[in-house]
Structures are given as structure tokens and as C-alpha cells.
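Quick heads-up: it's one chain on its own, the form predicted alone, in C-alpha cells.
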Amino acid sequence: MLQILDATLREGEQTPGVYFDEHIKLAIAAELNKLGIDIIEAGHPLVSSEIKFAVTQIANNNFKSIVGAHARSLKQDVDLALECGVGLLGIFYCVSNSRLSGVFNKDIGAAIAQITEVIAYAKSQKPDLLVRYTPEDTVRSNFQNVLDASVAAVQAGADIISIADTTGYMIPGTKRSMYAYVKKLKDELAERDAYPKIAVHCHNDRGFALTNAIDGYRAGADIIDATILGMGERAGIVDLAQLLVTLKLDFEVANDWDLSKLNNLYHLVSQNCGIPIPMNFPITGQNAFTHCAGVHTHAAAKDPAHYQSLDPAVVGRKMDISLDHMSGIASIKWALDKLGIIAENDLLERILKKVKSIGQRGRTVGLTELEYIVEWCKKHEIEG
């Protein structure tokens, strides 16, 4: 079965001026337990005390979901996990060969035994831990140095190789197709009789993430990751709602999530780290089911599939229609039915009127200010 990695306690932290209060850190977590992400990667306890404390605190909550922590390739951040209490440990440490002559000052045999290393002592520190191996920079790094050190860490006790798009590198229909390289590792891996998990973490910095990690999926993935807004390092990393959507009702993925729970979900990682969810985003943004121009709305307001793919209560929303200087009569009534109001003919056309002029100097007009744009215009009829 596919498992959902949410990394916004992570990853998500790495977005510039982004940081999660201990509480709503928890907090968030028990919304995507709820959700029913299958792992929730709480953050690298070595960065700092307190993210240490959160990590503790929401790896004890006896959550359903799997609760993970990051780790360099070290025994330091192996420890500091372990007293964590967590259920995952996610170790990188990337094998490209700019990196280990530039940064390292290692070959690729050296890497891989400290890779291993780790990865042993973790296990024997916990032998049910499961441990995911990272090769940092995956995708354009060596793939004999990446299928060396994937088999060995197997070898070693890892039981997930994940395949780090790390700078947005791959795009859908070229040679550098995630679909084809997830297809190679597996079938390099099972050759030489290993067959770990595979992950894909895709970043967007082309904008392909989410397609990318389709591609994934599509190829054999048993793991993907994506973050709430999709926040991470640079451009982020897939958008959790877009991608849970287009799996379970796209690809009938089999699975135990509840979409109902991904717009109270947003809207509490929007308001508690300062960034606003996009009015255009798919599925969460405010618009993402607003109907604005007349002849959509007249077709919408009969029937709401006319111009939408997607019900919009099955992820906890439901369809409006906005009050500009697009609308027409169809428009107004929509939103007079919701009020309980009965307008005739001439009125509705003042009131449309009073709309589009509001409208023209770039506002909408919300459900309370109609009733305000409808009592004034029932006086003006009057004294007219």
C-alpha cells in the first residue's frame, strides 16, 4: 500500500522565517494523525533542544501514524533520535562525486562505510526502528555510486532507499524523467536481491513536483513525501493536499485519509507561520471553488459539475459564487436564496447594478454587505 510521508515539521521548517511553537507543532500533528498520514517526519532533533522536546513529545502521543525523525550520517544524531522515541529514522547522506571530493574529502568507498556504519548501530539500537537511507542530491549524483550505497545500506539494515529530488532537477517527458529512474533502481536494486521501499522526495523548483511525484508513484514508489502548502527549502516540495486528492480520486489509491480534514488542517499551519494560502491554490485556496463570471455561474448555480471536476465537500469545502463586476442575475439570486431573500425582477436589477459598481473599484460583495446593498436599494425604489 502507498504511504504518505507529510514533512512539513521538517522540511517545512526550512522555509525561511518558518518555525512551528512546541504546542502547535503537536498540535499539527494530531491533525494529520486524524488526517491518517501513514509517517509524519517531526523534525532533526540535533538542530536544537526544543525541536528535540517536539520531536519527543509527538513521537509518545501514541499516534496511528509512524513518527520520524532526520538524521545526519553520525552516531550523534542517531542517539539523539533514539531517545526521542521514534518510530522512523530518516539518515542522508549524499554520494554525488562533486560532494564527496568537494566537501567530504571522501571516496565513494569510505562514504558508504560510514553510511553502513550508522545504519548498523541504529538497528541495533532498535532493531523494529525503520530506517529510510537517503543519497542526498539522488538524481544527479553518480547512479553506480547511488546503487552501491542504496545495496549496502540494505545491506546494513535500512528498509527504504529514498530517491532525493533535491533541486527540482527532473522533468516529466525528458531524459530526466523520475517515472524512468525510479523504474531503474528498482529493477537495479532487485538484481542484487534487494528490495527495499522505495521513497521519492520531490522539490518544486520547476514547478514539477507534484507531476514528479506522480511519475513515482506511477513507476513503483511506495513512499512519497510532501509538505502542508507544500513549503520547504527554496520553492518546497509537493503540496499534501493536490497530491492526497489527485491519488485517492485520480488513481483510486486505496488508503485510510480523510479529506474532510485538510482545510481546518491548512488553516492552522496558515495562521501559524505566517504564510497565507495562495486565494488560487488548488483544492485550499479561497477561490478554488468561487465561480465568478456570469455565464459560469448561471450554468454553475443549476448545476456545479458544469465547471468543476472535483465535489468540493469531499475535502470540507463547498462551492461559492463572488459578487463583482463579472456577475449577473444568476448571480444575485444564488446569493439572495442563501439569505432567504425574494427579489423581483426590478429590484434584482438594481441590486446587480449597486454589485458591478462595487465591483468595478476591485471589491467583492460579501453575503452581510448584499443585505445592506439590498435594504438600500428597496429605500431607493421607495423614495424614487
Ligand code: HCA
Contents of the next structure:
Amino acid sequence: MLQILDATLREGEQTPGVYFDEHIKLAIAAELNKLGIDIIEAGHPLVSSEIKFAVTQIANNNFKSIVGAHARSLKQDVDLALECGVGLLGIFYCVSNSRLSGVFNKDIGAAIAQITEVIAYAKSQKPDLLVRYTPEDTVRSNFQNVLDASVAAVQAGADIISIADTTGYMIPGTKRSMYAYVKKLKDELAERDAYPKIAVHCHNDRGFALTNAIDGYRAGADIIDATILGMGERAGIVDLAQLLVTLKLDFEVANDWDLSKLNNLYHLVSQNCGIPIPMNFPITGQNAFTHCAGVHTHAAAKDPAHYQSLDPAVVGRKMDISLDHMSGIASIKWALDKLGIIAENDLLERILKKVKSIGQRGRTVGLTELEYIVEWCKKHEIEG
Ligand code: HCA
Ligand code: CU
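Got the form predicted alone; any chance of the form predicted in complex with this ligand too?
Time for the whole complex; same chain goes first.
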């Protein structure tokens, strides 16, 4: 069964300026667990004693979610992660010739020796530990190096190989296809008798993270990484809410993710990282289920499905209608109905005129304000 790995507490904290307090880290992890997220990547314990403490707290909570820590390919990092009591260890090390020679002054043989030694060490310390090996910048690295390192990692005990599109390089429908990459790597691994789970970690530098992740799933990936709000280095990675909704509703993945929990979780994270949820963000954005233009509100008030392909109730939200310069009579009627106010046509027209004039000043009218606009319009009528 497909698994989702949420990396908000690891990759997400690599968003410039983002730091979650320890109790907020625990709250986010607990909410992810309630939502039914399969794996929580809780942090990189080497970064600070606070992060190590938080990873330990999260790992020792008896969550149903598997809790993981991130580590460089060094025994020192493995020891720290093991001290935290995690169930999954994500080890990353690059295999690109230019990085190996330019940054580490190593050849691929030496890199593989280091990777396998560290994986074997981790497994010897805790045999039931799940080990993921990520050849960093997988998709831009020499394929033979990726394959050799992956096979050696599996032989040393790695359970998962993660394909990292570290720079958001993959573009669907071109030679840089995540679908083709996953297929090719799986086939070549099978040729070498290696059958690890395959994860995909897609960055969003070109805006294709979600599409690439779905491509990876279609090609047989077992694990997909995502973060709340798509947070992460630079343009971040796949947005969790969009990914879950698509997989559950459109690809009918039979997992128990509780989509109704997404909205509160997004607000919790947004409030605590200082990144507002963009108004027009799918699923969780304020406007995601709000209809504006008169033609739309007229039809949506009769049946929201005319202008919605996703029922907001599925994600714990409601349809809304915005009152502004685009409004029509149907918008006003819909809003008045919410307030329990019945108005004759003449009054309706005057309310609409007022609402439109406010909208032209660049803002929307809320229900409380509307109540007073109704009063004002009635009075205005009497006073002439
Ligand atoms: C990083 C890079 C990484 C690692 C992914 C992984 C990437 O920030 O360390 O370890 O699976 O995008 O390659 O996030
Ligand atoms: Cu990343």
C-alpha cells in the first residue's frame, strides 16, 4: 500500500526563517498521526539539541505513524538518531561525480564504501530499524552511480531507496520524466535482484512537484514525500493536502487518511511558521471554495457542483460566496438567506449597488457588514 511521508518537521524547517517550538513540533506530529500519515520525518537530530529532544519526544509517543530521523552518511549521525528511538533512519549521500570530486574529493567507489558501512552499522545497532538511502540529487546524477550505490545500499540492509529530485529538475512529458525514471530504476534494481521500496522526493522549483510525485506513484513508487504548505528549501516540495486529496479521491488509494483534519493542521502550521496560507491555495486557501462572479454564484447557489469539482465537505470546509464588485442578485440572496433576512427586489437591488461600490474599492463584504448595509439601505429608502 502506498505510504505518505510528511517531512514538514525536517524539509519544512529548512524553509528560510522557519522554526517550530518544541511543543509545536509535537503538536504537528500528533495531528499528522491523527490524520493517518504513514511516516513522519521528525528532524535531523544533529542540527541542535532542541531538535534532537523534539525528535525523541515524537518518537516515544506510541504513534501509529512511523517516526523517522534524517542523517548524513556518518556513524555520528546514526548514533544520534538511534538515541532518539526512531523507527526509520533516512541516510543521504550524493553520487554525482562532480559533487564527489568537487566537494568530497572522493570517487564513487569510496562513496559507496562509506554509504554501505554506515547502513550496515545502523542495522547492526537496531535490526528492525527501517533504513532509507537517498542518493541526493538522484535524477541529475550519473545513472550507473545511482544504480550501483542503490544496489550496494540494499545489500547492506537498506529497505527504501528514495529518488530525490533535489532541484525540481523533472518535467513531465520531456526526457526528464519522473515516471520513466522510477520505472527504469525499479527494472534495473530487479535485474540485480534488489527489491527495495521506492520513495520519491520532488522539489517544486519549476512548479511540477505534485505532478512528478503523481507520475512517480503511477510508475510504482511506494512512498511519496510531502510537506504542509509545500514548505522546504527554495520553492519547497509537494503540498501534503493536494497530494492526499488527489491520491485518495482521484486515484482511489485505499488508505485511512482523514482529509477532514487537513484544514486545522494547515492553520496550526501557518500560525506557527509565519507563512500565510496563500488565498488561492488549492484545498486549504481561503478562496479555495469561494465563488465570486454573479454568473458563478447564480449557478453555485442552486448546485455548487456547477463550479466545483471537489466537495469542500470532504476536507472539512464549506462553499462560500464572496460579496464584492463581481456580485449579482443571487450572491446577495444567498448571503441574506444565511442571515435569515428576506428582502424585496427593490431593496435587493439597492443592497447590491452598495456592495458593488464597496467591492470597487478593493474589498469584500462579510455577513456582519451586510446586516448593517441592509439596515442602511432600508433607512436610506425611508429618508429618501
Ligand atoms: C537535503 C536534501 C534532500 C534530501 C532528501 C532525502 C533532497 O535537504 O538534505 O534525504 O531523502 O532534496 O535531496 O532534502
Ligand atoms: Cu529535499
